[in-house]
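A lone chain, given as C-alpha cells: the form predicted on its own.
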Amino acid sequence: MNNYKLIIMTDDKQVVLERILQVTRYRGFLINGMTAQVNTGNNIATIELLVSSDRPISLLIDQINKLVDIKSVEVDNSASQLCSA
C-alpha cells in the first residue's frame, strides 16, 4: 500500500474538510492522520491529511481539486517514508 501526505489550502469554512474527507473515502483511500490549521489573518486554512492506498494518487488530487474552495493539493514526497510502519 502506498502512502502519501497531502498539504490542501482552503478557504476557511466548515464545510471543507467534511467534503475533503468524504471525497477521500469514496475514492477508496484510507486516512491515516490529519492536522488542519486556520491563518486568521487571511482566512486561508492548511489541512495536512496522510492517506494510504493502492490507487494512484491522482484520483484523489483531481476530485479534491474540483471543490468549490480548494486553493492548492499538493503532494509531499519527503513523508512516505513517515507514513509507513
The other form holds:
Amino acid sequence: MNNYKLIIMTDDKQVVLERILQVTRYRGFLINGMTAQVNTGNNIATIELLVSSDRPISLLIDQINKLVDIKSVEVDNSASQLCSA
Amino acid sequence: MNDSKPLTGGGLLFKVLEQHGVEHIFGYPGGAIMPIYDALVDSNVQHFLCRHEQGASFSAVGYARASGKIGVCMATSGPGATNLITGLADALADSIPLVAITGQVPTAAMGSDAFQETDIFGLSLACTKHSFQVTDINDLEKVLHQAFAIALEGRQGPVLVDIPKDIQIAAVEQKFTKASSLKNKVKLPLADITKALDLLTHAKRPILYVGGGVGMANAIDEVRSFAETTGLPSVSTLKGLGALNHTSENYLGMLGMHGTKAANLAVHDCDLLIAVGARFDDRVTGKLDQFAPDAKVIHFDIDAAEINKRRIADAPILGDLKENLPLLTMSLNIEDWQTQIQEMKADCAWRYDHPGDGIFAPAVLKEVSDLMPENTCVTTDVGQHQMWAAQHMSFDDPSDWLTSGSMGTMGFGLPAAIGAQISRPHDTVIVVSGDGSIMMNVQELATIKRYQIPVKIILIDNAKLGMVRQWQDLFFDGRLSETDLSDNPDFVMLATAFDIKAKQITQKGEVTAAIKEMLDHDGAYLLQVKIDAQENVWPLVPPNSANNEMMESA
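Give me the form predicted together with its partner chain now, not the form predicted on its own.
Next comes the full complex, and the chain you just saw is listed first.
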C-alpha cells in the first residue's frame, strides 16, 4: 500500500469537496487525512489529502483533474512515502 | 414569451434553451417543477411528454446521439429526479452531451425531508460530468450557459441543473450572459508525435483500433482518410461502429467479447495498436495482460485520464482527433500483413445457412441491414439481440448506431429511438429489442402513439433473458435462474393496444416479406420475430480469457 499527500487547488464552488472525496473513494484510494482552507480573497481553496492505495497515484490525479472546478493537483513528494500495508 | 408578464426563473430557462438552439426537450411534470412547465406554455421549445422520467432521459440521449446536438430532459424533484439517474449514468458512461433540469423543493424547505425532496444534487455526483444547484436567481442564467458549455467541451457528458421552486418563480432580468469557455488542461508533448511516427513507420503488423471517441470528435472523415492512406487493417469497438468504412477490405469488424474471430486474432497478433478514441474497455480486452501482448501502443484521446488507465501507451497523443490524426497520416509498406488480414477475414466470414425452418436472428438482422434505406438509424436494447445487431448490421456513421455501450442499459432502445426519430424526422429509425429489454420501458409505446412517431421495432423474442441464460448454460453448469420469460404478454396485442401495427413471424420463409412490409409501412410497426430459445451469440470470449481463446460453440 502506497501513501501519498496530494495538494489540490480548486475554485471554492458548491460541493467541490464532496466531488473530490467521491472520486477518491470510487477510484480505489483510502482517505487517511484531510485539511481544507479557503482563501476568501480569491475564493481559491487548498485541500491537502492524505491517501493510500495499491494503484498508481497518477490515476487519481488524472481523475481529480477532470473535475470542472479543479485548478491543479500535485503530489507532495516530501510527504508521500512507500510502506507496506 | 408573453412580454406583459415579468420574466421568471422558469421563463429564463427557456430563453437560454432557445439561445442554445434547443428545439425539442423530453420530460415529465410534477409538483416542484410546475413553474417551469407553466413557462413552457409560452416557450417556442417543443416538449415531448414521455411516460416515465427514465424514458425522457433515454430519449434525450437518443436525440443527442442521432443528431450531434445536446439532449435536454427534465423532471420534478424526488422520484422524478431519481428516475433520471439511469439515463444520466448511461450518458456519462458513453460520453453523451446532455443537460438535465430538475425541479427541487423551495430553498426554505430544502434539508427538511419535505414531500418529494431528495438530494439529487448529491446523487448526481457519481453520474454526471458536472452538476449545479441554483440557490440564487441571479446565478441561474450563468449556470445554464455553463451547463451547456461543460456538456459539450472536451470529453462530452451529462450536466444536471437542480432548480428549487422559489428560484423558478422568482423575477429576473436576462443579462445575455456569455458562457465562458473552460480551461483546457491538455497539452500535447511534441515528442509523442515523433515517437508515434517512428512506431508507425517501423511496425510490421499494425492495427487501427477505433472507438466511440471518433464520432464524438466528429473526426470520421479524418479517421477514414487515415485508414485509407495508411492501408491499416482496422477494428472497431461496439460504440465505434460506423466510424470506419465497413466495405473496406482491411476492415475486420468489431473486436472484443463478441467480436469477429478475424478482428480478435488480428489484434492478438499485431505489433502496433493505434487506439483512436478508444479506452481499452474490459469487454474489448478480455484478459488485460494478454490483450495484444506483443504490441506497442499509440493512444489518441481527448481525456488525459484514459491514457495509461488500462494499458500503458508508448506514444500518448492527447487532444483533438481532427487535428492530431492527420499528423500521422502516411502511406505504409505493409502488403504482407494486409494479405494475411484479408485471408483471415475470408476464412472467418459469417455464415447464414442455418439449418431448419426456424428463424436465425443473425440472418434476419443482416437482411434488415441490407434492405433498410440509406441514413437509417438503428437503436438497440441490451442482450443477445444487441450483439447480433452489432455483428451482422452495417452502419455508415456512428450516429446511425445507438446502443448502450458502457452501461449496457436494458430499456435504452425504445426511448432512444423516439429521441432519434424526433431529431431526424425524415430518416427511418429502427429499434432492435429483445423480449426482456422491451418491457423495461414499454410504457414509451404510449409516447409513440401520442406523437405518431413512426419507429420500426424488431422484437427478437426467445421468451428468455437470453444472454443471461447463455451464460448460465455455459458458465453456471446450466443452472437456469430467473431467466424464463415464457409468460410474456402477447406483444402483437400489446402493440395494437397502442395503435401500432404489429405482426409475429415464426418461420424462416416469412422473414423477407415481413421486413419489407415493416419498412414500407408509414407509421410505427412492431415485428415480433420468434427464435429458438437455445440460440447463443458466437463467438464468445469467456471471462478472464484472452481474445484468441474465444469459444465458437458450446
